[in-house]
Partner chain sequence: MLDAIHGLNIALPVMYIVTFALYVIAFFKDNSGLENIKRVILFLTCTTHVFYLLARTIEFNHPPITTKFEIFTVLAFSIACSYFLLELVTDNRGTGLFILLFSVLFQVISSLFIQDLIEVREVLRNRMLGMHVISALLGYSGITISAVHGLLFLILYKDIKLNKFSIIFNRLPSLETLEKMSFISLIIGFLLLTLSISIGIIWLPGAFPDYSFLDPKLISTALVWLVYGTGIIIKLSGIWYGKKVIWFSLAGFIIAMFSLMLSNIFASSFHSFY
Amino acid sequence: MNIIGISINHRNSPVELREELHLNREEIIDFIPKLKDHISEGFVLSTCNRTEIFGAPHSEKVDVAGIIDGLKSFKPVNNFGEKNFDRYFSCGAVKHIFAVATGIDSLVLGDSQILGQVKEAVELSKDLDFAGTITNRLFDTTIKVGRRAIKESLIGEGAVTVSYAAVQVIEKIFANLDKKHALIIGAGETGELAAIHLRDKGVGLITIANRTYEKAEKLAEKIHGDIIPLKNVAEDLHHFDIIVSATSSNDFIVNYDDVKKMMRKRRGAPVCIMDIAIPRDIDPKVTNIENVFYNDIDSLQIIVKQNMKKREKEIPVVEEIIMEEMVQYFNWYNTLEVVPTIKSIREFFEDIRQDELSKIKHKVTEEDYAKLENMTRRMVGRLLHNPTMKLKEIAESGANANQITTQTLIAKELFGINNENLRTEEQDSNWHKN
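Would you pass me the chain only, in the form predicted on its own?
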């Protein structure tokens, strides 16, 4: 199989380099026409943790260096060399694509977002006419593998990020989130993830407080939430049932007295506080206040580690799914080489059948000719049934490429078929002599 893959990922490149090499949708659209000089069909996947190029080259000679140089020219970066990308070929390329789609190759094991990102990359490739017979089947199988991993394993179960662990704890405290009001203090990556998870869980209203107003405004727009100034947080705490804090402050943003005052205004109504900042944003002594459910990053990390161990146990299950689908994919791929041979053999015999029928067409009645035509068609079908089925069996048995090529060459040789799928006059003459 002539499929290649080039991967810049969290294992071989630091985050700074991955960020520089990241391609957004518009950049991928501009890059694929340049990639077509080296690859006839394929796709480009670019996320926060990886930029990958996969496809079928125009010829057996794979110009990996040309692809890398093309990427360097398109996204000029410093200190990008051989050590910063992995190469995959044939089976290795297919296996890696499947591993990515299932999340077992992700920085966060069992990443739930990666399958959707793969789907987007596939759809874009199709839209840009960068998909073909080989990759279309590969695309379909990749999506199937990702879905099977979700359905047949627990690889995506349980929180493995602190933000999501916080949301899962909140769900256990409050049965109905749709009537709750949440405050997110900090609009950085961790705070944003917490806000998105809460939105996805159906929290009634989310308010953002951040030192930089523009950043708070951007996140609030993304989750359809509200904004309050960070300086007003202490006075407005009593309005919120859920408080998630994730800033980079060196001092407490919310102290013990702030929470004590808040609970008096709430008349003891329960509040859930998740402090996922390092160092902590909220005085941990608030855990001693009645009806305050407080967790800091250490307690949430325990949940994350437990869930990560559970996911790690699922890796063999996912790898078995990958192997099953690889076998089916390569069985299909192997048939691609025998199909033209089978077609050539059938066309070869059909030409002979038509040639012989033409010689007697005007020597028999129309009724007798129709009978002869049906009889010869059935005869050719029966003669070719066993050779056809045998070639298909060899292809689908998992035989290696050399074995399949040998068998197809033998079949062509036996029936006198040349590589251009046409009979020469010499072959036709020899056939009639025999």
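Positions refer to the first chain, counted from 1. Between two forms, the rigid core is the largest collection of C-alphas that superpose within 1.5 Å. Fair warning: this is a prediction, and the values are worked out from it, not measured in the lab. Compared with the form predicted together with the partner chain:
After superposing the rigid core, the Cα of N49 is displaced by less than 2 Å between these two forms. Superposition on the rigid core between these two forms places the CA atom of I134 less than 2 Å from its counterpart. When two forms of a protein are overlaid on their rigid core, residues whose CA moves 2 Å or more are considered shifted, and D281 is one of them between these two forms.
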The other form holds:
Amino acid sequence: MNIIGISINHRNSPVELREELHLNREEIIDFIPKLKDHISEGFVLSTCNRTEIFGAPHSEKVDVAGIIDGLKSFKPVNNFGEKNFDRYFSCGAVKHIFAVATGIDSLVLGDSQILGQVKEAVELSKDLDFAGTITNRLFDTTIKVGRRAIKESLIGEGAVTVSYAAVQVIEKIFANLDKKHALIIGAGETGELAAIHLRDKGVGLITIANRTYEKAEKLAEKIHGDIIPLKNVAEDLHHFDIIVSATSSNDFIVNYDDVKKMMRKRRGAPVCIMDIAIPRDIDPKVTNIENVFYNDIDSLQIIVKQNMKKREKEIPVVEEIIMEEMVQYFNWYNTLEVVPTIKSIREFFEDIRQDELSKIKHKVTEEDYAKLENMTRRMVGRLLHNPTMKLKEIAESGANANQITTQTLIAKELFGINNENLRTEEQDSNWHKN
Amino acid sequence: MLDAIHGLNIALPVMYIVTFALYVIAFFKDNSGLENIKRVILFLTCTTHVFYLLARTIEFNHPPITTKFEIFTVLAFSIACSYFLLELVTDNRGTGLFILLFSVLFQVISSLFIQDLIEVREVLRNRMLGMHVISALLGYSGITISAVHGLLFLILYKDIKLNKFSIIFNRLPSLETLEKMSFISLIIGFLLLTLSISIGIIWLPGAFPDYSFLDPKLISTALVWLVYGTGIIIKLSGIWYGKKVIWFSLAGFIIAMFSLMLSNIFASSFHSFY
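Structure of the form predicted together with the partner chain, given the form predicted on its own:
Full complex below, order starting with the chain above.
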């Protein structure tokens, strides 16, 4: 099978290099025409953690170096060498792209976003006319594998980031998040991620407090939340059921007495405090107060580690799914072998017919010649009808690869055809039209 | 009919054990695929139990509330049935094994010792008594389910406080849900107990001319009712939250269980029928 894959990922390249090589949508749109010099059909997947180039080359000769050079000239980066990319061929390429779609090849095992990113890459490839028979089927199967992994395994279950683990704990305390009010202290990357998770979980109202007002405003706008000044946090704490703190402050922002006062004002109503800052923003002694559920990074890491272990246990289940789909994909691929065989047999018969007709062309009248031509065409058609239909039936029935290879070999042997022709796009499209 | 009753008497504990086992497996095993099967099996067990109770009532010509072991089988049924309805309404499936354990215990003890009683005291054939006992048993089922959810609340509360993210943390619903489930079952249990007490008070003077309102059973029942009533008012008025209300509910449950046993401890109570 003539499929190649080039993968720049977290195993072979440092994060700086991966970031530099990241291609956004517009860049992929510009890069694909250049890629067409080497690959007839394929796709480019690029996320912050990986860049993958997959496709079927124009000929048997696979020009990986050409593709890499093309990428280098399109996106010049320093220190990008042989060791920074993996190459995959044929089965290996298919297996790799299936593994990518399921998230078992991701930096965060079972990454839930990767399937969506694969889908986007596939759609873009189709939009740019970069998808052919082989890759279209490969795309569909890749998406199917990704979906099956989510549905049939627990590879995507449980929180595997600290901010998501915080949300998991919050969900174990409160049931109706839509009626809860959350405070995010710190509008940095971690705070933003926590705010987005809480918004996605349907928390009723989210308020942001940050040292820099503009940053708070920006995040509040993004998540449709409110803002309070950082200096007012201690006074206003009692309004919030969920408090997530992620600042870079060296001192406590909320101390024990603040929380004690808050609980008095809340008349003991439970509050969930997630301190995901290093060093900590909230005095850990608050955990001793009744109905205060306090978690810091260390305790949330316990959840992350537990979930990672669970996901690791699911890898064999996902690999089983990949194997099943690979078998089906290659069975389908092998049926394509039938097309050139049928074509060769037909050409073989047609040559004989033409040869025989040419021998008698000048010995009979034009009228008789026309009759003979018609008669031989019908005869060849009838003779080839059954073998053609039988070969098509075998292909369409999804018979296994060995059976198809055997049948086509017998057919070729019987008529002495040694067909080494490669399938052309025209043949492929004819086959699918039929 | 008698053969069918005897057959069901053996089949029921087996069915309860199987149902309980399915709930245990589903609780401890990820992705066991038993989520819907266990619910169907619980439904079949409850349905079979209905046939068993009806068959006993018809065959022995009295509702199955005349002996401790008949009461136990009704209690097993009402706990399982109440839980089934609760699971159906709330779709929270993580607490079933803790509640169905009570059904298994009550049904196994009942099946081991239950007898075919045709001759019973006339007072036990009274329809008012039937309503009184059945509403009381449903009430006790309600407060049992409430207590189990309360206990689970306390375990989960402790686990979260101590950052112990065990199977309890992973499988149980949220603290808020447990508290809500505990409170809803408590309200239902309390209302049914109130109904049972009301029927008892109306029916008492006619059935027992020598009754006394100072009877230990009546005093303990009144105490249970007051404890639960106070707890409900405190919770509804928003004075107390979570853990405090749960402790109140558990205290009520302990007093209720003590009250249930009183009739056997104090033989002098008019409430001792067996």
